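Only one chain is shown below, in structure tokens, and it's the form predicted on its own.
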Amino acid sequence: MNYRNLGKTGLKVSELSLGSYVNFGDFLDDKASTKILREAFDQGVNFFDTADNYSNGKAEISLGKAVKGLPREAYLISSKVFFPTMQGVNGRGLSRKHITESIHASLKRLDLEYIDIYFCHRFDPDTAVEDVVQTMNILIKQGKILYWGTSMWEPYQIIDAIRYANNANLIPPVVEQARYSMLTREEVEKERLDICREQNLGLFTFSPLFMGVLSGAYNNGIPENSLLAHDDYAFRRGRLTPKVISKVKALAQISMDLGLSTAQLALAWLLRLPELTTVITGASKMEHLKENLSAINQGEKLTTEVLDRIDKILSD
């Protein structure tokens, strides 16, 4: 496993790292999620992340299960505060009151005196920002959290953050979150590696592989019991377009070639890049777990040529 510096913070996340989306608490049950989850921290991750609304809150029980007997100081912890986990029009967004109620509930299901990283899971446009600076101070004095970040906010909303905390001397967010893959590159590379850049803010991505289909697991239809089978997710199906898939069947020509999976490919693709603090993977099954944690150490195949192929076909 290879560690990148999370922006000036000091702390070492494991390039690859692991969410729990829809994989803890939905799809697997609490044996087979700790057994996953083990097995990565024995290879070296030691990020995992998770949010307050996924399976609305099992996630962050299942996940608080299967870290529990590991040592504290040798893993991190996300989790993740906006959309609506309780009753009531103050039951989500990023006001101080659902905010602190978000943060007992968290470290109640996950068993644990304090969250890592706390991310605000979108920018909430009825809350100043300057009041949700300030919280997040208060909770990290209170020792609650002992970083936060943003997710999926806009760059001059980041921006604001950082700027009204260096004024008022207070700690601004020191990592973005946002979507991430061959095929979903607009939101990050438009502006968002400049500002992770200018700023020395960390960057977290996730669905690397979109949702799976850049693992080549739908070139040919949608397989019973897959992610995208299940009537939950039938509104992401529409992502299954003939040009996806004819651009994913290129893709694995290029990985064949190379000797690596198309999903393999993919993730060395995203770990080209020195901005990227980590890459969030999903893995239901074991051996997804270790095909993704196998793309480590796989940039130097990706040469000139071998971009200028892969650059051909996602533009197309």
Ligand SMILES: NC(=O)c1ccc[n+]([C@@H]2O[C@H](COP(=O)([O-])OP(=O)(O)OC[C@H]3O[C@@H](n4cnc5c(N)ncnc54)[C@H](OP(=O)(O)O)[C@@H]3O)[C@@H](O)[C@H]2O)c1
Contents of the next structure:
Amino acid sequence: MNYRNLGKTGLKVSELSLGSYVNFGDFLDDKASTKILREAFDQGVNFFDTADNYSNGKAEISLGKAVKGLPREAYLISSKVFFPTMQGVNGRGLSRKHITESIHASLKRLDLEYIDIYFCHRFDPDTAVEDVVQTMNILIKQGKILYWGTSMWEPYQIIDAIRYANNANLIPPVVEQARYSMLTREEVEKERLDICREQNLGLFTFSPLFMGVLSGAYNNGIPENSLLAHDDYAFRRGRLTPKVISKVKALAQISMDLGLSTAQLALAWLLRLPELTTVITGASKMEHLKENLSAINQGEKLTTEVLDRIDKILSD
Ligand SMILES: NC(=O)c1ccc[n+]([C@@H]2O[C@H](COP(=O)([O-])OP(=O)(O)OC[C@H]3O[C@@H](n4cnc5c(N)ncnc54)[C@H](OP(=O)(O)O)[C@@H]3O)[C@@H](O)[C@H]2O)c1
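Rather than the form predicted on its own that you just supplied, could I have the structure of the form predicted in complex with the named molecule?
Once more the chain from above appears, this time first in line as the rest of the complex follows.
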């Protein structure tokens, strides 16, 4: 495993990490989640991502059980707050009240004393950014979180938070978590890369395989036992357009030439960016996890010529 610096925090994060959306507390029982997490940990993965709303809190419970007994200093855990998780009009968002209630519930479900990195899952237009920065600083002072970050915040919203924190002598966000894959490039490449570089902000990326599509698993229809075969995810089948599938098939030709699977090519391609801290992968099958973790150290195969071939397919 390779480790990358999270901005200037001194934290080292494995360049491939494991998320718990859908797989933990939903597709997998606790025993199977533990097996997946322990395999990842044994292969050097030291960061595990979750959120208060994943599987209605069951993902945090399952993740907490999976790390039980591992040395606390050997791994990093994140969780997130914003989406509705509680009854009533105040059971959501980034108000100090909801954040306080949500962090208590998350720590209880995870059965941990603190969360390493706490994300504001989205920007909340109803809460002043100054209030959010202050609340995060209170949680840091209380020892409930160590660092905080944003997810899918617009660059100007992140800048507002950093500016206010610096002026008020408070701790600014240290990382942005954003969607990024071969099929979803804009939000990172056009909107967030510059600010991450300029502000020394960590960049964690999610949905690296476009929820599995970039592995080629859907090239010939929807296999039984796949995410998109599941009724709850039927609404995402719209992703499987003929154009997308033809791009994935063209990428498969390149990956074959390089001796990689299509999923490995898609992950190795993400890792080419030095600004990126970690790619948060999602897998519920052991063979997928192992295949994905083998995407490290493949960078030398991505020559300028290969990158040009990939760009041509993606921009068509
Ligand atoms: N901040 C946010 O708003 C946000 C949003 C979404 C996700 N996330 C985080 O990012 C993590 C990853 O996102 P994601 O789940 O969308 O990632 P993803 O890797 O794009 O999609 C996961 C899907 O890909 C399949 N898959 C993975 N590796 C495969 C392989 N080698 N071959 C074939 N299929 C493969 C998985 O199937 P199997 O399950 O069958 O292995 C699963 O259905 C989440 O767990 C979560 O922690 C954050």
